[in-house]
Amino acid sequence: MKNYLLEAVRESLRSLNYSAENVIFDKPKIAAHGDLTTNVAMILAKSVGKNPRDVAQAIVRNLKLDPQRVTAVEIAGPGFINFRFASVSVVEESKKILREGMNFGKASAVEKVKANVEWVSANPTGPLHSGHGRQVILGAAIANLLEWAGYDVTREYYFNNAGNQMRKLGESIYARYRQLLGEDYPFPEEGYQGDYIREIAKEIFEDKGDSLCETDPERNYFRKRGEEWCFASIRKTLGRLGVHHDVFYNEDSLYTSGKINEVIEEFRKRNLAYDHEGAVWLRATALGLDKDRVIVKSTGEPTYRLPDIAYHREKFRRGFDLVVDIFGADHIATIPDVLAGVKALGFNTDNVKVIIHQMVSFVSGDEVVKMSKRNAKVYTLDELIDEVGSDAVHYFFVMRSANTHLEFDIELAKEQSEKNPVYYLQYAHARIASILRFAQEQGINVEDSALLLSTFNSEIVKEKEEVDLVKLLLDFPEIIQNCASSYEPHRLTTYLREVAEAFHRFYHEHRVVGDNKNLMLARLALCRMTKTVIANGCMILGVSAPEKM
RNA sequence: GUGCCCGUAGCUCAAUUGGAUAGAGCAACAGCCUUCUAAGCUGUAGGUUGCGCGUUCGAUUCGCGCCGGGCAUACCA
């Protein structure tokens, strides 16, 4: 419908010798303003030298529209041109939802753009904590959205199992191990405080007894066991949330393959790296940043910047056209250096999209849930899932814009009642399933969508609640596109809420299963279409769409 | 100090990427179950969009300056 209007308006503009480039249609906020609106007249007014309403007049006069499809064209306000659609043609269009089913909303990209989405990327030094949840969920939703929008998506997890953090992990476990043997062994400063360290130590003790007290000065074994334990924990948690990655990219491979040294040499060649006080520095000031940065410490170990730059360069070399990084706001400092570095190596960083999400705070009703890193009692993501369930975790973490601080109300998420927004959506789906079951019991075949399609008479669908619902359902593909291009999955939750609302209203006003067979079949078709949209949307968000509640 | 994010109804947040009369949920108040799921529906009330300039036909949205909150400013990641 939009394309139809776009062509018609462009045709009109061309006949007037106006530029036909900037024609954009929006859905008016207010229903009284019609189904679609365009502001071309106001955009053109200045260059044409006429007032916007006159321009609009001219455009409308030259419009050739099929009155079977568009029932009204009005000029309103400062110069908007509003269009109203014939409900029959809208309903007719909605048949594609039945035809496409679980693919409705998916873009049919001819040539797929290769995208890499990297997220979570927590090093294996402990279980995921509840604050990680936002990134876990957000990244998964964005990856799904991009896929639906037609990208060929690789989901990636980048990790480092060497270096400072892992050394601390090994030392921490070792200390707990010695303590387990009854010794008064000092716990390292800045060590990992969590109870899981004791657990790992205990497992090691059970396997190896006290044999490792003196034989492992580097704590290599402890580190390795710690890594295995933590990774198993992380992957298990991700699995519980239905989140999966295609590639686990080990930073270590950048060293063994010589990529790290390659990058340093590249920088040196371009006079972007120099030695100073035993360290290697990146001449970031030459790249427009405020200060130079150490990339290799005087100890010989690189700082995170160097491998990050090498890693991002590899992403481009691996052929990704779009590189999406998802970071928490606390890691924001890494970004400018890395981007500048990659750019200096000759890659187009316009194709890197960095999503930064703000921090999460947890409340339980009125009570603030404290989560200090010093404190041994971190609130793990697993505990959060135990408490509120996977669906609520998904929905709550994704329902707010990433760049606003998120308040997660555990009590609300846990509540099995109408207060909880997850249920509102799921309830609509379950309710539809129930209606379809009921119809099936009455001997109507609701499973066969081809049959439903053939018996669907779009002229029967006239009620306001029906037509409103159908119009909303037809927005779904565009919503997906918008959410994907803005990397904002929270807009999908807003939309799905509206769909659920429109359905509940329809349900309340109109009986589906009844004596009028044609009407019933049409309404059953509406139910199926609504169910499809909600299910597809939930799939993207990682929320289940239950048949029963 | 500097950089990034935020400030919208009592609370938590939206707002179609600059559009027309700023919307939802929760909380409050008043209604609706003999019928396919009341985890639902309908209505009422609630606002100087932190403050002030500016940009233009038009600003919650863009720019500048204040005020307030968060994060970051490492030879940690």
The other form holds:
Amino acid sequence: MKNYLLEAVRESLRSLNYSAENVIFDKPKIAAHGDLTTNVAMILAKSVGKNPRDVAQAIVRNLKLDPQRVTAVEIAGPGFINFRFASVSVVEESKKILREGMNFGKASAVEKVKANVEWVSANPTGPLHSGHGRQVILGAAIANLLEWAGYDVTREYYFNNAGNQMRKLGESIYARYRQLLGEDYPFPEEGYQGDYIREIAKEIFEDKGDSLCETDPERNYFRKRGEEWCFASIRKTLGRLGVHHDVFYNEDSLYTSGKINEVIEEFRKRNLAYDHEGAVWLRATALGLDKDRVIVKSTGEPTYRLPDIAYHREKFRRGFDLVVDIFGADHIATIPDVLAGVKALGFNTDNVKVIIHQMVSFVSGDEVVKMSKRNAKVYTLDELIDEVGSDAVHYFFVMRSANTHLEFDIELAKEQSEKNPVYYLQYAHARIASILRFAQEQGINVEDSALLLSTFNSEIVKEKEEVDLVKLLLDFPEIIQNCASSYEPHRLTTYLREVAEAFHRFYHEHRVVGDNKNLMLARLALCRMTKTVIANGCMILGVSAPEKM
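Alt. form predicted on its own, vs. the form predicted in complex with the RNA above:
What comes next is one chain alone, with no partners or other molecules.
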């Protein structure tokens, strides 16, 4: 319907010799104002030298609309043009929901558009703590949305198994290992103190006994065992949430393959790198930044900027048209440097979308739950899953905008009532499943879409609650596109809540299985449509859609 109106309004504008480029439709905030509205008259008013309402009236006079599709066009306020759809057209269009089923909402593949979504990317220095959950779930939902919007998506995890953090990990495990031998061995400052360090040390002791006391001065064996243990833990946790990655990209490979040196040499060729006081500097001021940046320290150790620049160069060289990076707020200062470096290498950073999510806090009753990998008291993501379940973890982490602080209410996530948003959504799906089972028991083949749709027309589907629900269900494909283009899965949770509420209103007012067979079949069709939309939305969010509750 939006596409139909778009072409009709553009045709009217062309007939008036007005620009037809800036036609945008929105849903009116007040339902009584119609189904769609456009402010194109107000946008054009200044350029054509007329009052916005006069422009709106001229557009409406020149509109050629099928009354079977649009029943009313009204000019409101300073020049909004409001449109109301004909129920016959809405009801007819909704039949595609059952025809497309699990594919309803999926766009045709965007031709040759390859997207790389990189997220989680936690270094293997410990289990994922609950604070990581926001990024874990946010990235998974965004990758799913892009895939549903037609992109060819590669899901990627970038990790660093070298550097100071990994050295601290090895030293921490070694200290616990020595302590297991009964020694009063000092624990390193800023070491990792979680119980998992003792667990790794115990495994090493059981394998090697006391043979490693003096044979590993660099703690390489302990670091490697720690890395393997931690990364296995991370992948196991991701698996519990149904989150997968296609690629695990190791930062160290950028060094062993020579990619780091290639980038330095490329900067030198472009007169963007120079030596000063033993360090290598990026001439960032030539790239529009406030001051030059060190990319290799005088010790020979690269700063974070250099491998990140090299890594992003590789993403483009691997053929990705869209690069999506998901970071916590603690990374915000590093992004301009990396993007400037990538742009200086000749790549279009407009194709890099950086999503910054704010921190999350956890409350359980009146208690604030703390988390830190370097603190002995760690509230892990596994513990959160155990406490509230995978579905609540998925839903709660994306039900607020990423750029706002999130307070995760653990007690609410466990509550089995309509106060719990994920329970409320799943209950709507389960209720529909129950209705369909009951109809099946009465001899109605609810899986026969043709049968259910045989009476699905505007003469039968005419009650306000029915038509309102149909219109809302038809919004699903556009909701997916909008969520994908804005990288905002929280908007999908809002929409699904509205669908559940609309269904409950319909079900409260109208009996589904009854004596009027034609009406029953039509309402069963509407139930199945709603169930399809809820299930598809839950699939994108990583939430299960139960048949029973």
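Keep in mind it's a predicted model, so treat the numbers as computed, not measured. Positions refer to the first chain, counted from 1. Each form is matched to the other, and the largest set of C-alpha atoms that superpose within 1.5 Å is called the rigid core.
Enquirer: Taking the rigid core as reference, does the Cα of R235 move 2 Å or more between these two forms?
Expert: No: R235 shifts by under 2 Å between these two forms.
Enquirer: Once the core is aligned, does E407 move its Cα by at least 2 Å between these two forms?
Expert: The answer is no; the displacement is under 2 Å.
Enquirer: State yes or no: after fitting on the rigid core, is the Cα displacement of K202 between these two forms at least 2 Å?
Expert: No, the C-alpha position differs by under 2 Å between these two forms.
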